[in-house]
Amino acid sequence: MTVPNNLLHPFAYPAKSESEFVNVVSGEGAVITDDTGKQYIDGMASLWYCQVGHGRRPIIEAIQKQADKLTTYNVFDPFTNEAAREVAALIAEKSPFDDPRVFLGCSGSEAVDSALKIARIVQQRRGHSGKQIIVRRTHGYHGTNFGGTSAQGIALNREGWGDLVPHFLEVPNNNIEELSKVFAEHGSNIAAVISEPVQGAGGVWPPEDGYLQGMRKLCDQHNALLIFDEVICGFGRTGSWFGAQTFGVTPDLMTFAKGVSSGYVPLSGVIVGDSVAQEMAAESDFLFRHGYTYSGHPLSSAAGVANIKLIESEGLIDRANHVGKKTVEGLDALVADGIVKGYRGVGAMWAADIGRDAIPVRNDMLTRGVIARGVGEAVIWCPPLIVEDEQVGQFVETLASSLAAV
């Protein structure tokens, strides 16, 4: 039977035949199964997001219960719904802010573009019409909408689209001196700095000691906003609810997506910190002219509520640190044996430095039933937070076997 090739896959070669893709048909816990019955350890939590694992009944039942009452309706003025209000309250409660507002969308890319627009309009409302520059970091990944593409520090992802959004400047990763120079030269025109607490898709790069604190200080000195892109880091991935709490730095705006619903239904948004939220609400005639058709979608919101409650009830924030400990134990052994050069990471997101192109190794691991990701010379491991110790061990063993075989 010929497999139709109508589906245009993201980050894939359009010339690749549909029959060459792994057809995933089911998932349970930290394991997925393809249409041949082959099982794989999901070492990437699908795409950095399935915190609670696959097939969790509390989330599935919450979606079904919500669908029985209200499947969909918008939250544009004058409408709202209970699920959207509840998930916003839970997200606000887990955030590092005292009394934030929560804007809802569906994708991380939507969240990033929303945060960029909010930063710009806040500066305009403060009377700083020249403050339009957004500073990005090398290796940073901020989605694939036009704003996020312009904001990301992965050069290949910015190429080939023609002109992107203007007023973006890039600074080298983890270099506070270079960031200081940019502020010294452009500070009066910088609207915001955008940064992942731990850079994920660019290769799992944690911040150097004091770097995020220095970034916060520079933003304060120059009246710029600090945006933390927590799309990957949020909801337990770094061993706290958010990376901001892991590193002890509070931004002005925070994006989220992925882990907020474990991907059961797409959900994303922006947590607007107290001072910015108060400023936006200070004048009754200010209309926030931004939003998406599916902002506050009842099914997405219900999934988010159930997911957050599951993370909390099962202690998965602490579990992320346990996963990290077991991962480090395995990688230490590989380093001691000279199999890998080193590793980096935090919580339950890690990169093993193998010293050569990681894609062939990633591909071999897939044939052995372990899903990982290859970025440059790093093999990435970002499993569901419910992953079992034995499965962590299997990842380490499979990495070693694939490095020997490729």
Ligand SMILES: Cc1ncc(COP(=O)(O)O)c(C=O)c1O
Given for the second form:
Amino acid sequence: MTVPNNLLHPFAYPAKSESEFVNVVSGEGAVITDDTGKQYIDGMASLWYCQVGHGRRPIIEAIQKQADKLTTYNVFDPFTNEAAREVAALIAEKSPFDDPRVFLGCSGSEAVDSALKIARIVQQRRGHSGKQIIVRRTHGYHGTNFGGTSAQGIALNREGWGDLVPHFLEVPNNNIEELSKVFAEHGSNIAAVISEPVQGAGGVWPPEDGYLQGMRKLCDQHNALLIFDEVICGFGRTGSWFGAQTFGVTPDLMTFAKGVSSGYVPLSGVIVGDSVAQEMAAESDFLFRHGYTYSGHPLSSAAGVANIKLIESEGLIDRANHVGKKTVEGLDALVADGIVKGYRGVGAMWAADIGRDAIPVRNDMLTRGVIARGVGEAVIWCPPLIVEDEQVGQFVETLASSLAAV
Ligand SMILES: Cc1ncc(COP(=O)(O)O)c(C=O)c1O
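Let me have the form predicted in complex with the named molecule next, following on from the form predicted alone.
Everything in the complex follows now, all chains and molecules, and the chain you saw is the first one.
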């Protein structure tokens, strides 16, 4: 049977034939199955997002119920819908803010671009017309729209597209002195700093002690807004609802996506903290001229509501810490045996430092039925929060076997 070759895959070589891809046909819990019947432990929760695991009936049924009632309608002025209202209220309740506003989209990239634009317009409306610079961190990943591409601290992802968005400055990762120097030099022109609480796609880099606090302080001193990109960290990944709570630092704006719906239907957005939200609503003639056709989509909103309730009822926020404990036990043993150099991570997102190119090891693990990710010299593990202890053990054993084999 010939396989049609029309699908252009993201982050893939267009020259690669469609028949070489793993054709995923089903998923249950933390396991997926391909079209040959081979099973894999989903050690990346698909792409850092499937907190509750695959095939969960409460979410599937909530989507079906919503589809039967109202499958689609927009929330541009003058329209709204119950599902969008409810998911916004639930997200607000879990956030570190008292009474925030929640803007909705579909992808993390949309969330990032929305947050960047909100930060810029707030500064413009404050009369700070020169405040346009967005500070980004090395290793940061903020999606692939033009805004997010410009905000990325992964140089290869920024190269080759021609001119990106102007007014971005990069600071080396986890270095508060360098950030403070950038503020000393450009403070009056800085609109915002964008940072993941734990950098994810760049290789799982937790913040050094006090770094996010220092970042908050510098933003306050220079009237810059702090944007936390919680697209990976949000909804339990770091052992709290948001990374902001894990590290005890409250930003002005927070992006979210991925875990908010466990990816059952694409959902994302920006949580606008109380003070910025109040500022935006202070003048009745200010029109927020931004939005997406699918903002507040009833199906994604219904999926989000059911997913957040499931995370809560199954105690998956605490479970992330348990997954972390089990992962650390396994990785400690590999370090003691000299099999891996070290590891880093928080909650249920970990990177094992193997001291050499991780891609061949990742590929070998795939043939052994464990999905991990390779970034530089790190093998990454970010499983669904419902992953069983035995499956954590299988990840660790497979990592050891693949390191021995490759
Ligand atoms: C921190 C962060 N921000 C933004 C994005 C972009 O999200 P999306 O791929 O849904 O556009 C990602 C995706 O991995 C991410 O990890």
